[in-house]
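Starting off, we have a lone chain in the form predicted alone, written out as structure tokens.
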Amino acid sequence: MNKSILITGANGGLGKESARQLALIDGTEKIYLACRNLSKAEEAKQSLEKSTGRTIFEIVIMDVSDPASVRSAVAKLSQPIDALIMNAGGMGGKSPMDVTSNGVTSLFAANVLGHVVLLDELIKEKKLTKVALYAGSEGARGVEDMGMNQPDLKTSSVDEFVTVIDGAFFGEATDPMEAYGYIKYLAALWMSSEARKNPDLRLITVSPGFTSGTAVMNDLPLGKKLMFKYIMMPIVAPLKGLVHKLEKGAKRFVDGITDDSFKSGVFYASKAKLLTGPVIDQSTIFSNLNNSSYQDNANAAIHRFIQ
């Protein structure tokens, strides 16, 4: 039983859901809002508190982009938490590949940074107790309908991996939507790196499936925009069992914190060409995800960016 979780990118979409499914289960006591707007943080907590009847939500401001504002957010914890769910993130604005001051893209500080940084000061400050769940994606293994390929690297080592999270390996016609599945699958190996690294906790990678009712495709090129808001979302993907509502999506979060049937180390999300339904081990389709090398040499490249 999880009595306290902290949700990052908890204002909408996944993390408020998660956040109001989690309420909902007996002995949640504290469930802490990661956000980085405070004005829609707290309108998010008037929600969850009118939907759930209960007053157990507590605003932490963080921006995950920021190394700086992680590490003052976990600085301000009072008291260890038994989950965290690293959800925040999209698609990078609209200047995906640009590089931040800490030399990575917009879109690897958006999704993965801040997340490396609060994860190792929880574990380092004694502030995490029993599991955390990082939001992956099925662009990780590829994704055919999505025009997504499978992450394609010569060598997997550890300056490789740092052309990824720098932006040179993908050179200046760059599709946002293939970045992303890369730096996905540099996050799925980070996970695991850092599972075998903590065996006294459970670290464990989730994809959300293809879900309506985020804000995750706002960022894309607006012809990307529109295809899939107006063709894709609401015709194609619906046909073909590909997308399913934000509770569903979810779920997967809650049930990746509270099951402990989801192992320690790996990478769940949707069978293979798939977007929805049940989760399976993803090293199964993409047998890199359960190589140990690529793990901590993706694991090593990401820290080289950390001070």
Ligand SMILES: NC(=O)c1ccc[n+]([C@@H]2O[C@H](COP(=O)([O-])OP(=O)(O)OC[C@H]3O[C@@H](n4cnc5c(N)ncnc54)[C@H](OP(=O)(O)O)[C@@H]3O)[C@@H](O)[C@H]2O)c1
The other form holds:
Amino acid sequence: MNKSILITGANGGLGKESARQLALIDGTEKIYLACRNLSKAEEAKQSLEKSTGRTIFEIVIMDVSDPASVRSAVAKLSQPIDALIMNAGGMGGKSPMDVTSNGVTSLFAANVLGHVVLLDELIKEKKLTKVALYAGSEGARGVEDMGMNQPDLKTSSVDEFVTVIDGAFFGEATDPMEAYGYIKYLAALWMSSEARKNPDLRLITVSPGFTSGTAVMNDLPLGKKLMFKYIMMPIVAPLKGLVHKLEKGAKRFVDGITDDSFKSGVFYASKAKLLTGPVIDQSTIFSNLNNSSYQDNANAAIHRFIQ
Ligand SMILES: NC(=O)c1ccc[n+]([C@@H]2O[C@H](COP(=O)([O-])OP(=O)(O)OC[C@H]3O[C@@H](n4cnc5c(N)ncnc54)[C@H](OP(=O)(O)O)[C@@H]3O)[C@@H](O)[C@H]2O)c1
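Next up, the form predicted in complex with the ligand. The previous block was the form predicted alone.
Full assembly next; the chain just shown is listed first.
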């Protein structure tokens, strides 16, 4: 039973829907909505109070692309939390491959950097008692139907992972969708590495699956955005059974933190070639995910960017 839960990117999409579902579970006493924008967070809080009839939501201002913002938010948490959902992220804004002051791409900053700081700080300050879930993606093991190849690194050394984080790996003409798959791959490796280091916690990666009703496609380059929003999502994907509704995507996160049969260190997502339906251990599809050296190298590479 998770009495208190913190969700990043909780003002919309999967984060907000997860907050709604969790508030309706008996025993949930507090849900922290960790958001970067106060007015969006207040709007979400009001709407969640209305839809659930519960007044258990508290806003935490946190920009997960900014380690300082994350540290300051953790310092302000007066009580430990039982569960953490690291959901914020997506396509990294309008210039996803631009490098931030931390030396990482905006895409990496929004999806991973601050979450690594967040988990590190919570563990260090003994402010996480049970479970943390990272919002992964099937892109991390490749999605043929979306033209996303399985990540293909030559050595999987720390130095090579560094080039994925600072963008050098991708060169000039980068497709943000492809970079996104690599970044979610690194994040899944990082979570598995942390799971081995922290046996008292349950640390998992779970993909929500291809989920409609969120804003994740809005930042894609125009051509891709039109293709995904108006052709892939509403027409092609439903015909192939490759997309599900927001409730189902968020339910995967809720199950992940409430059901102990989700094993620490594992990345759960859809079966091979699918983006919906039951979740399985992704290392049965992409064995690199199970390689403890790759996991530790990815973790070490990420920590090179954290002071
Ligand atoms: N939808 C899918 O099909 C799908 C599939 C696989 C994985 N995912 C993953 O699921 C997660 C949620 O995606 P979604 O579909 O719900 O997208 P979404 O509707 O775009 O929601 C993303 C949330 O993250 C927040 N966010 C983005 N950057 C942030 C930052 N730097 N600091 C704090 N909050 C930030 C956004 O806040 P603002 O409103 O302030 O921008 C928003 O609340 C993402 O990690 C995404 O990669 C989604």
